[in-house]
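Shown here is one chain on its own, the form predicted alone, set out as structure tokens.
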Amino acid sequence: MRGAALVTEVERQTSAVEEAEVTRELFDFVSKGLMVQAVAVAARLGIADLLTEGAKTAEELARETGAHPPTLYRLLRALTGVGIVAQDDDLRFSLAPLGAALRSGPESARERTRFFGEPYVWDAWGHLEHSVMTGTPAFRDAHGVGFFEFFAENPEAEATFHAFMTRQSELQVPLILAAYDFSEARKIVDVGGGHGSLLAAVLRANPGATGVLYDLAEVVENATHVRAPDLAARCETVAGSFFETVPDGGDCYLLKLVIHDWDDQRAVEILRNIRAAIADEGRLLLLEAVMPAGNDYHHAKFMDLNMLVLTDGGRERTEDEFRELFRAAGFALSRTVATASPLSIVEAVPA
């Protein structure tokens, strides 16, 4: 009996230790979530660029950024614990592997980091419970207006957002071109294509194709990418709303991160307009994050919550949910092509 009691006590103690470890793991997880703000501040101050040439003290960095030296030291010291910087025995800081990704350049994560640390985004995420309880946007609850409406009166916020979108596109476009063969396309219509960086890249890689960039008038007027000397003769810009109509006659229609901005009803409206315009043998390509099955972390699961927080009805979708959208709009899903980016290419053809 005594041996059995000892075994029970050992099991109880082991269980208590395991529970304490799980609790500590969750505590660390939540604490590191708050570090997003610390990393975003470092990104805004350009700390990574300032450390590119070598280690510096907090005082040196403060002189270059205008920060309060003792407080900047505290920020940097905290960032040593999450792999952004490292501190040596002389209290100098140098870039750690994660911090190197904050340096300016084509592979930089600086713009994305700044965006998710912006007060207007952070405030909206603080209203996530509102969305969960009501199904309505946290951003509108936090700020009194919708996400895109907010930019009309906050140009600096809009600039941060567009810098994030531009850098994201620069990172994704080469990976999209590597994953999908556009060589059979003759007329490519980029619907909601912004300033045309994706369409310009596709046209340069496929010199036999022509293109149409379609977006709102105030957007396409700044479409410098497709007005470059080597593209201007085979790409036109057209202004309009994809809720009303889209340019017809294309045999390849691109929509990059457009459908995820809208609920199912509005998404089907867009797709039906494309169905009315697309050539009989045409292809529709949605460049979106596709929600996977299973319990593992996936970028699409985070982005789905982000769309819940920021937009009026936006969401990420599973392949089956895309199939249903296509069916309702007169298309049939033909295949889904993964890329090395978080986006997949969801291809459909007229049904």
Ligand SMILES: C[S@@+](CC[C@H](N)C(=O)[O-])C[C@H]1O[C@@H](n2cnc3c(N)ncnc32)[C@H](O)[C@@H]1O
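Everything numeric in this text was worked out from a predicted model, so none of it was measured. The term rigid core refers to the maximal set of C-alpha atoms that superpose within 1.5 Å between the two forms. Residue numbers count along the first chain shown, from 1. Compared with the form predicted together with the ligand:
- Hinge assignment between the two forms, with options 36, 313, 248, 55: the rigid parts meet at 313.
- The chain behaves as two rigid units between the two forms, and the smaller unit swings by 13° against the larger after C-alpha superposition.
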Second form
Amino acid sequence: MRGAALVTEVERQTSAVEEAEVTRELFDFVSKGLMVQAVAVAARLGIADLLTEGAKTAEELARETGAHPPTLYRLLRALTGVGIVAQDDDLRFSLAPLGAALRSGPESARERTRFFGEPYVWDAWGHLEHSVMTGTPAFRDAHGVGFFEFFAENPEAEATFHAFMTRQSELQVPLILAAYDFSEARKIVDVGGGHGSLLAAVLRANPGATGVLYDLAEVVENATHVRAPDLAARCETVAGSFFETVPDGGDCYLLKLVIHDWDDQRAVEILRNIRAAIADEGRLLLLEAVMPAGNDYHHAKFMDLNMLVLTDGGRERTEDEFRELFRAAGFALSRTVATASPLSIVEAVPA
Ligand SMILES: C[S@@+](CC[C@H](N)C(=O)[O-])C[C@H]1O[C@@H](n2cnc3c(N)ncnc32)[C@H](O)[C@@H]1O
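Please show me the structure of the same protein in the form predicted together with the ligand, now that we have looked at it in the form predicted alone.
Full complex below, order starting with the chain above.
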């Protein structure tokens, strides 16, 4: 009897230890989530660039960034614990491997990190519960206007968003070009093409094609990528709303990370406007994350929540859901081409 009681007590203690470990694990998970804000501040201050030449103290970094020295030290001490910087015995900080990814440059994670730490994005994520309870956008609940409308009054926010989009395109475009043959395209229309980094790269890789960059007026105004001297003669910019009209006559229409911003009804409106504009033998290419079956961790599931929070009804979709959107807009899904980036190319032709 006493033996059985001992076994029960050992089991009880073991399970209490396991529960405490799981609690600690969850606690760490939540704390590290909040550290995103600390990493974003380091990204905004350009700490990684300032450490490129070698280790510096918090006082030296504070002089260069205008930060409050003892508080910058506290930030850097916390960032040491999550592998962004390392600290030596003389209290000097240097870049750790994760921090090196925040240096400015073509492979940089700086713009993305800044964007997700921006107060206007962070505030919207703070309203996630509103979305979960109502199915309506957290961003509108937090800011009173939609995500893209917000930019009209907040040019600095727009600049951080498009810097993030452009950097992301620069990382993804080589992988898109490696996966898809654009050589037969004659006139490529990039709808909601932002500042034009995708279109510029596709045109450079396909010298026989001309291009049209289409986006809202305040966005195409800053589309420097397609105004480079080597492209200006074969690429025009057109301002307008894809809910009203889309430039016509193209035989290749690109929509990169646009359809995921909208609910099904708005997405079909955009696709119908493209259907009215596209040449009969044209191809429509959506560059999107395709939601896989199953509930294992996948980038698309994070992005899906991000769309829920930021946009008016946006979501990530499965291949079948894209097929249905195409059908409703007069297109037929012809194939889905995976790329080495998180995006696939979902190709459709006029039905
Ligand atoms: C998520 S961003 C994608 C930008 C770009 N395609 C990329 O991947 O980098 C969505 C784009 O849609 C544009 N957009 C939003 N509403 C629009 C509208 N009504 N008409 C045209 N473009 C619009 C935004 O300005 C933005 O450039």
